[in-house]
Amino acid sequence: MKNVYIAYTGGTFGMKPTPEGYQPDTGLAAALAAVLPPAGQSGMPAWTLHEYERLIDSAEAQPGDWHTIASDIAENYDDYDGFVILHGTDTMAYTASALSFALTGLRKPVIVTGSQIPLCEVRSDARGNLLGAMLIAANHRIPEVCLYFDGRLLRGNRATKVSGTDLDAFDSPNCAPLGCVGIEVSIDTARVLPMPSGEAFELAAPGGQEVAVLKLYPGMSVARLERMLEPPLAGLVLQTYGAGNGPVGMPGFLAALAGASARGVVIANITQCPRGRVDQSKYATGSALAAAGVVGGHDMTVEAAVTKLHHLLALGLSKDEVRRRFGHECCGEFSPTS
């Protein structure tokens, strides 16, 4: 029989309602006993559940929280044919692409979902995202982590939260679903990852660098920019218009790109479009920013490009190394060029 690792880091799924509103509760895996079908039934796997101490809506969420996820699969990795990681909405995206980084080479599946309804209200999504993820988590074969919700497969790393009250709350807009649950489970095999040779987890705790976003608008000032800038600043996400395009006849703007990348700031590139790729070769503005030194993000998401920075820094690899290793696909985490 499969066995799956539950981790309840928090979030919407396991709250209870307060005076306060919603906040997370202990006690989860009593309350998952008495609605979880038995062990055995249907393919249902037997499971495990590790409540974390420290019990969060994500909108608290930190690097270090990432760390601790990351560092609990793979301290548990040997023991369990799969992996399902409970976890509030508000971030969910970004501990998915999170994860699939200090996951580099993972061969079992890890799937991050959460409800938009707490479990113990009548109407709740909880049930059915849990038993979803762990379907699949048990019975199929993806070398991959992966954002599970309302019937949906996502890869993690391409996944955002495009709802704050639809149940269906997630997309890949970039990237097709890997996998759909209605009357049956039906996976895309070709959509997902080649099986990895060997796993190659890269666990770096978050040394306190700071990387930041920034998206452009209409008006913005060179000093905002300069301000963004400014130490103690590790990475910038900058989201540009388009296929990557920015105001660059604007005196200074490049001037500030370029100081920064010389200084050793990381300045990555993707676009404002929830559809679509940068391409800095395409347009003169594009080709201007990449001569000042920022790096070309691709079709990744603003969740992929600031998880993949904070990544990258924490590894303590070299600013040029960061930036060479942010243009390459990973895991998954932007489309080939065509």
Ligand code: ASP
The other form holds:
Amino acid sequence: MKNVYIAYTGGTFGMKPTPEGYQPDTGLAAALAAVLPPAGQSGMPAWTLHEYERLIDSAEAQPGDWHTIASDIAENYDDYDGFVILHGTDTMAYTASALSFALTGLRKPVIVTGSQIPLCEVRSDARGNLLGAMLIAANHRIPEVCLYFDGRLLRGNRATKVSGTDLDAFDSPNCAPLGCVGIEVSIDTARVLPMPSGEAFELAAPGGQEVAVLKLYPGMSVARLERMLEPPLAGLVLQTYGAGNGPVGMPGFLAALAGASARGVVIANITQCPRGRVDQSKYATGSALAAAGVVGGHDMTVEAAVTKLHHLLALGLSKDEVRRRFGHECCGEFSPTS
Ligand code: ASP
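Mind pulling up the form predicted together with ligand ASP next to the form predicted alone we just looked at?
Starting with the chain above, the whole complex follows.
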């Protein structure tokens, strides 16, 4: 019988109502035992739940929490067929992306899921989301970190939260789903990453490097940009317009970026459009950014760009190596240009 490890990190899934609103609660293993089918029935795996000591609303998540979860999977890796991470939806896509970079060469499924309504409520998406994630983690050869929600299996590092109210809270606008759960569980095996030859996990504890996100907007001053780039900033994800363009004619704008790049700040360019990609060679306003040392982020989500920068900076690589690796695909986080 297959065996699945469930890491319960917090999130709405296991929350209880309090006078201040929903808060994480302990004792989830007993609640699950009461609602999940018995192991062995119709592909249902045996399972072990690890309830984290610090159960959080995922709005509280920090890079150290990504490292804790990745290390937990690595420690239990040999003993289980697949892994399910129960997580809050607010920063679920960040955690899924971070895990994909830390668990390089992964050969077993790691499925991150949660719910919009707690398990304890009369009407909830919790049981269905967990069951789908468990059945996929146990029975399918998917060597990837995925996010499973409301019947869709998404690549973890392409997913983003798109709704605070709907049950289909996630999408991966630049990457078709890897699978759907309807009457059948159907996995699009052609879209799943190939099985790697061996695990090569890169579990670097975050060293406190600061990564920021700046979304360009008409009216932003150069002084604002300069303040964002001030030390100790190590990396900046710049959310530019359209195909990767910015106000490069604004006096001081390019100089601020070029100066920070020269100081060692790694600046990555992703588009603020939900769909589409950055091509810094398409417009003069984009190629000027490349000349200022800005690295193109292809069609990465902001979640993937932030966590990839954190990951590469935590490895202690040279800034040039961080820039080089940021622009190279590692685990399906961007689509190659056609
Ligand atoms: N605030 C919650 C969290 O992210 C929302 C959820 O889980 O749906 O932990």
